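One chain comes next, on its own, written as structure tokens: the form predicted on its own.
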Amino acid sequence: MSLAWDPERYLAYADERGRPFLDLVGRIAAVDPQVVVDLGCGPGNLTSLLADRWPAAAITGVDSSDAMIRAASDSSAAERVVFHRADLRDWLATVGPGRVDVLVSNATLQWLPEHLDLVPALVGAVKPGGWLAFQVPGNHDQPSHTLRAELAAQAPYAAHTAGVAAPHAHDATTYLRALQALGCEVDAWETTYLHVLVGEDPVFTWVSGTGARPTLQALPDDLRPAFEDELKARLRRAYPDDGRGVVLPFRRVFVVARTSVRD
């Protein structure tokens, strides 16, 4: 089953989701890039910030989701960004070596279990002296993820959720060493944001737009409501609201690498 993304649900916490992107791009020191690509551009709201940063560059947003590309193409960002639907791996296979000055991937690589093996291809797509920057979640051991996995493994849900996509990422050191081995200068770090979420079942709203979405989509209509109700209850216990909002710790792993200048 292919995963169907919901741009509206994903944008429910657009400001919070956008903070890591801003911190990532802020560490890219490219001055006047000609070609900038956002791999996993989603609905395009963050890709438009690349056009603000480098207004003279040709900027492309790539995403595998039809719904996300439609939303991006219908947004104001489409006036300055070309949006293209493609699987990240297919794009890498066809882009050709050294074609991109700045290659950005925000909260996307974690959906590809083999993404560490793709690092050489990502670097290869960047021009000598160019920039590769990505960030991935580092909170997969937190209740926001583990409670979903535990519930999905129980009957009657397990028969439908076994093998569904689940995000996975490595620590900053793993990425740093992999990129150093390819001759890159690497800046890697981790940040834990403390997002204060408000509203009814805000943590469920958060995870249902990203990490929990494949599980929810895999469930049949007659089982999904009960699963959602139980997951909401478990998340409320794990993330209580004391009247001042729910605190969601949100750990992210960042990597900014400059490729070597070859003779």
Ligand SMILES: C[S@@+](CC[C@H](N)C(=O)[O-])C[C@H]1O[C@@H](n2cnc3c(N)ncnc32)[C@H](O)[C@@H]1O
Given for the second form:
Amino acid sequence: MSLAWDPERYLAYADERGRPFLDLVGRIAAVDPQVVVDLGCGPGNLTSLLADRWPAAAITGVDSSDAMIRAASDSSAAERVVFHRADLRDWLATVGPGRVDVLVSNATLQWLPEHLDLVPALVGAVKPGGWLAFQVPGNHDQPSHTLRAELAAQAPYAAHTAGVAAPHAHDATTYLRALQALGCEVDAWETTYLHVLVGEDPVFTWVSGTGARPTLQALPDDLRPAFEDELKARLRRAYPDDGRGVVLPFRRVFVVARTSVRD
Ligand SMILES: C[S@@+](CC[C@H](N)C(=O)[O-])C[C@H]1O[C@@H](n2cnc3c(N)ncnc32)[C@H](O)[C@@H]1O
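Next block, the form predicted together with this ligand, ref. the form predicted on its own:
The complete assembly is shown below, putting the previous chain first.
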């Protein structure tokens, strides 16, 4: 079964999901880059901010999802960004060394369990003195993830959900050390955002657009409603609404690396 992203559902919290991108890109000091690439560009709304920042650059958004690339290509971002459907690992294998001035990947690498092994290829794609910037969630130990995993491991769901993709990331120091070892200057940090979400079961709506998506899609139609109802109930208990909105603390890990000019 192929796992599909739903751009509309993902964009339900576009503002909250966009802020880390701005915080990430704000630490890239490139002045006049020529080639800028966004790996895992999703629906392209954030990639277009790269075109605002560097209007003279050739900007490419790469994503493996048909639905995301279709949404991006149909959006106004396509006037300034070339969108390209590819697995980022294939893109890295073919881009050639030192081709990119600024390489960005926001909220994507956590979907590749082996992404620490990709760090040399990510750095290798960047020109000497260029920039690699990525952000990954650092909240996989939080109820928004653990409640889904616990429920999915129970009967009758476990038979369908065993082995489904689950996001995974490392702490900031791990990335910092890996990039230093490749000669980069590294700026790494963490931020916990307190998102105030409103509406019915807003934490469920949030996770169903990202981390819980593979689990929900792995369940057969006759089991999914009961799973969703139980997950919503557990999430309501973990993230209560006192009438002022539900607070979802969301820790994120940021890494901005400048590649070595010596080569
Ligand atoms: C959480 S979304 C982030 C989208 C966008 N960067 C943003 O910040 O809004 C993750 C994106 O990564 C893409 N993705 C996941 N694995 C990928 C891979 N191996 N190669 C390319 N894109 C991938 C998904 O299709 C999805 O659009």
